[in-house]
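Given next, in structure tokens, is a single chain: the form predicted on its own.
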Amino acid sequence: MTHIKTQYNRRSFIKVSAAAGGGMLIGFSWLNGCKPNTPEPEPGVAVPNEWFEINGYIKIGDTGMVTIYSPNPEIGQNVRTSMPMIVAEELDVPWENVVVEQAPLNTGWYQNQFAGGSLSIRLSWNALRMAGATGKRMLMEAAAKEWGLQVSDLTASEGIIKETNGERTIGYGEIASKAVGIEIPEEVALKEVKDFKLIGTSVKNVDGSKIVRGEPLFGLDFHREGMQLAMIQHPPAFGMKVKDFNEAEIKSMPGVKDAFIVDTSIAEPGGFDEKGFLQLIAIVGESTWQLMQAKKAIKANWEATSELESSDTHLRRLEKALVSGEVQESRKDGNPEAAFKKAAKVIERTYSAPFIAHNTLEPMNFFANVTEDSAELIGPTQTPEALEGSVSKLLGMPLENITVNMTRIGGGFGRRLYVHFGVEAAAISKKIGSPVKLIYSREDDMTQGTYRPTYRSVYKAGLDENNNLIAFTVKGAGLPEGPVFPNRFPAGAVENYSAEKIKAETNVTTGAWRAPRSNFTAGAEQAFLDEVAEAAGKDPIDFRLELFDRAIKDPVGEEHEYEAERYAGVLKLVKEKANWGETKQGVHRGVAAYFCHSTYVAEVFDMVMENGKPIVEKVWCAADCGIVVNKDSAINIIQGGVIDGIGHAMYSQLTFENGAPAQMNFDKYQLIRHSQAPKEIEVFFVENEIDPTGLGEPGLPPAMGALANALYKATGQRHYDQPFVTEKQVIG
């Protein structure tokens, strides 16, 4: 049996109180990640007189109700449901008798108040099955004393205390208030993963409903009597910025109460901060359509302060920066250039990948009220600390003065981790001295930046005489950062390697997009695999799993950061579920796996050509992913992962003419439709104790190259730049 510590670090994770219904409350610090779930109650499940409320904590009330207040934001990850699983397995109380609340930033008690990087589980398993235990370890020597017994006498399961010996039980609600004066245990046991009765179940997300019905959850949603609305204006072009405009026109127009430049400069921004577009033209009204018409009768003066650059303008950065640009990060094993000169056979290959936007379905938003001494924000964001601190620099303002409260977020991806349109909110409010709902138009958003960074990367492979891969190197550049994980596979199993992580510069502003990096490399990578494999005469697979036999027997070099076993792992059982080498009539088949995010994910395409079109059948998918808490949340975000990968590498782009996006909104930037997505994906998962890892990114990744490779197989045909769609020979 698993024992877990109390304490965690300097900070005690239990605090023990009398809640004013006579409850019990497990106060305690969540570690990195957590997040809400809230179930309506069931009919027999009485709601308790009261609830005395903290930040970060169980709460268990009188009659026997869980309520768990959750730190971090929801961004459609279903955490809201697999949460509270977790606390509910460990403290053995029915599922119906969980409830689950959003808390608002308080960084007082909560450390990494974030939702991003795949980490919400994963960071917060130890604490949520720590505060579970602790609060059901408690009710138990409650209740031993009560009845001059031990705690080795006791059983509890379903919210009920049994004596083992005799026939007496009780309720977590009634014994609850007498576990108040318990002395908290130093450690607790943890169940094992086998007696689990709740996690690995499948539970329906608890906002569904809510969702389903329209019910208002989401930062959009959000009013309050007496706030105004705002719309904003950014330069036209990156390396311009506004000098003026048609200031007292816009002022006069119908609905419009107020129009201005608003600058959000702050000082020493961070890494979530905006960097591109700091002075802005903000209209405040009554409704969007009139703030609408007037951002369309602007007349503005934009004037350049940097070079305007153009896509061919960064397609020969990234091609002068793989020559001779500044290396970022790297590794290198054996000698790969000696290995060059002797190898039988030589493949180079080169992939692109353009700049793309989020796009997420709600429209970025944030509403904030600013007033002499205090600054209230409420809205969609993925990073509330960091909202917190530059609204403070923003405003001059003590962190202590200000709150965030974070709704529902409809799409995150990455898009919601800068704070810009939260900054913008509570500089408008600022100024027009009341509240205000700041709302950016899609072609705001798809103009504004941070998006997935251009790429560029060279690959080459060596083959010997008896096609066993003796060399391989790879080279990538980024705008503005580099694609390549250098201690990623292939390295460690292959004798002669190299990587390049290399930059280059642009005032082009960019951040995280699903699966950083990794959304890129991945499909590269297993493409050119698949390349290499056919000109070795092997079979995909194969040739794979003979690379990771030899990280696993023989590793080269310094340690690399997967386990080629759960590597290989994955390969082995997606090829077993999809039949691999079965041949089927005019079914065309691609693989790939990808590491990332510490998980691990194998996926097979299978694909038909309709009237000259590829159209993927169906997708099979593996992944490791250790303890799978929700299986049905976890094959969602599987499923959508890979449709995203499918609708971003075909379709997805921006390009850019004189600093401008051409790409302004979707009726020239392409996503995705319902009929393009694949008609069935299953998913499967690699069954093991180990704690669990990312799931939110990992099944994007290698649907980009199992799509190229699938592509391939029918078509005949390679694709080296994304998106796949732009080729004349895809659409035929």
Contents of the next structure:
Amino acid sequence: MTHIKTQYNRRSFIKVSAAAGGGMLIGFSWLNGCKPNTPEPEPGVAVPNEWFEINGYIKIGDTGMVTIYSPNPEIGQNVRTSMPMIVAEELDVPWENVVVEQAPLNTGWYQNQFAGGSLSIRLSWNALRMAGATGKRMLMEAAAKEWGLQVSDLTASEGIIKETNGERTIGYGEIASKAVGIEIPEEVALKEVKDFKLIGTSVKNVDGSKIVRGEPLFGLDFHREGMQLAMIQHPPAFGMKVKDFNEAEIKSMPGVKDAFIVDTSIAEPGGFDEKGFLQLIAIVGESTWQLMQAKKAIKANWEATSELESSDTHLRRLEKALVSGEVQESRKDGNPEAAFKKAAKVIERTYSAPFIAHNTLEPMNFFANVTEDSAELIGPTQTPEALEGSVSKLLGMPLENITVNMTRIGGGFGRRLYVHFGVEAAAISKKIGSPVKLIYSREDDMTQGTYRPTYRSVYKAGLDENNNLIAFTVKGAGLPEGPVFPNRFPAGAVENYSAEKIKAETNVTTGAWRAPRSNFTAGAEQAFLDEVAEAAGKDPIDFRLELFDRAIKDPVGEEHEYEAERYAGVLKLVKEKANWGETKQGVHRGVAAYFCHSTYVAEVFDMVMENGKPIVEKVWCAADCGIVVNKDSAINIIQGGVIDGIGHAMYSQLTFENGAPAQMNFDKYQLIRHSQAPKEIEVFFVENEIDPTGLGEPGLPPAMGALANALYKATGQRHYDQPFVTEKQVIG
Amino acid sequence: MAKFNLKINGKQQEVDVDPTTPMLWVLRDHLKLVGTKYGCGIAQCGACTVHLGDNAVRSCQLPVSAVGEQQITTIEGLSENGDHPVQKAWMEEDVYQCGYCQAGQIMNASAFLKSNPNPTDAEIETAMNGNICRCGTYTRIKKAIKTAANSQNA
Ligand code: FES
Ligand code: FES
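Could you please show the structure of the form predicted in complex with its partner chain, as a counterpart to the form predicted on its own just displayed?
And the full complex, kicking off with our chain again.
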């Protein structure tokens, strides 16, 4: 058994108990109407009459039913199921007895309450296990006291405590009331990985039955009696600001209660305050449709405050940056220039990708109720703590007076790391003195910014006469941030290596988009390596394995960010599972592997051409994310990443004319659809006992590379510029 | 403003709204049936799919004034206890990621299976192509539709 310090103390427990007593932890039940704790579909045990708060994660009912609070935002990565699974494992209760509730923001008890960087499980693994183990220990101590025994005389499993040398047993529910007064242990024992019963199995989504029945779960579904609705209108182009608008006319429209310009600027904005526009026209009323009509009737004077950029401006800036831009980060090993001179073959290729929008299917929205001395925020945010901070700055209100509750979130992809829509809701609520739900239209959402930057990278490789890779360089520029990770593969695997990450300017706002930078670099690098392997006359997997071999046996340079063994491991696994090397008539194969967010993923695509269109028939994925918590849900998120990667590499782009995005809705902005998705995606995991990392992002990046490489085999043409469908080639 | 008597999920409902209001907003804002989702408002994403009679329609494009006597079914009314074969298949395959598109997917799939109880893969793709899943659950949706078809035909 592993022993671990709990890091809990009396004070943090009292703080969370007080919060619970004040109704914060127990009270967030609007989603379930008047039956907040009724489990669904069928509970393993009866609904309790009384609940006992064991710690900030666990509440046990007198019938043995257990409520586990899920601390982090749920954006579709399924942490609302997998995080409580970890608690339940160490608490050792049957999963049928568990109900899950979303915890509110509570910085006193929970750490890292955010959804980003594929970090939820990775950062909370210990805290969740500890919470469960602590609960179990307290229940056992209470039972020991009751029976006049020592904890060492007892065992606990499946929600039941047993006497080792006797007949007595007691259920968690029966002893829970006594466990409440037990001192929190300073050290607890954790299970051995081999003893896991729940972790590693497939547990169904805890919200499944609610999702299929259309129950209110999302921010956009939130309703409170007396609440107003609001919509905003932002300037039509980046570089513009609102001066004034036909306020009187808008106010006189049917269903409009108020219309005004709202200023949402705050002092010392942080990274999550990125947003397109600070001043917005806000319209308040009671019906969404009437607000949409009023929005259409807005006649505003917009003034240009900086350059109105177009896509060709962006391209010119990227090209220039690659020649003379400011280098943000770099690495150099050996002497690439000299190596290129003596190389037998030199290959140089340029890759590019456009701005893209997150396009979560649930548009931005938030509920805010700001009074003289309090602010209540409810809605879809990936960063509740950042939102709380920004609202505090906006209102000049102390953090203690602000509460943030999270709804289920209709897609994140990084978009909801940025908190402006919550801040805007608070600003509007303050102005009108009433609770309000702010709703973005799809057009507002798509044209507001925080996009994935546009990128351009030049890769160069040199092979000697024996087809060994002797030099590799990459220069990558982005608006505004370059896409290069200087210490990632193939750093460490090539004698002469350099990488430069270069920045350039834009007034289009950008932000983290699922697997930032990797979402371009993986595709470019993996497609480039494919071309280099071909020039070397080597099998693309063998070629990569040779490089990993070098990085394992004799790494070049001081450090690299990846573990070459694990990287090679996923390639070997996918090679085996896909029967790599086998050829089938009319089936074209591409491979790619990538490491990001501490997880390794390799993918093989089988592509066929049907009526001139490329169809991905089958995808094999091999992933190494350490311990897999919820197997089928882990598979689901990788499958989603693959489809997302194909979709954005193939179809999606945002272009600009005079500062305005040319695509505002799904008629012009193409997202991947059913018929374009792979027919089958099989996912395999490397089995090990390494602490789990994350899966929300790592499935996506390699898909772009495997797609490009399969497309080459299928069409005979290399694809360099995303979205591939717009390239002049055969596809589409 | 005008009064409309609507048949929704087997119940008679009266609303007093602007006649141009799309059913999507009548359902969401006026009747608080929020299972039907807003995704694009221009018939491109399918999140707002409901049944008008037996047909799947995009409620964002259906003005309340055009409904008349026709019966509307939303996700809340697809089955009494969430046990329509399509809903059951969705749970069995654990289809969803964020879940936001799924009400629309389920409404589209259930109408489709009614007209075509034994679809081929290609027919499923064509029928479902108007429903975007931003999270990329397409392969699972297809599997769930086949599971539902098999259970109905069993
Ligand atoms: S909201 Fe109706 S199709 Fe998108
Ligand atoms: S599950 Fe998120 S949009 Fe489909």
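So that the term is clear: the rigid core is the largest set of C-alpha atoms that superpose within 1.5 Å between two forms. The model shown is predicted, which means the values in this text are computed figures rather than measured ones. Positions refer to the first chain, counted from 1.
Superposition of the core reveals a Cα shift of 2 Å or more for Gly166 between these two forms.
Superposed on the core, the two forms differ at Ser177: its CA moves 2 Å or more between these two forms.
Annotation: Cα of Glu319 displaced by less than 2 Å between these two forms, core superposition.
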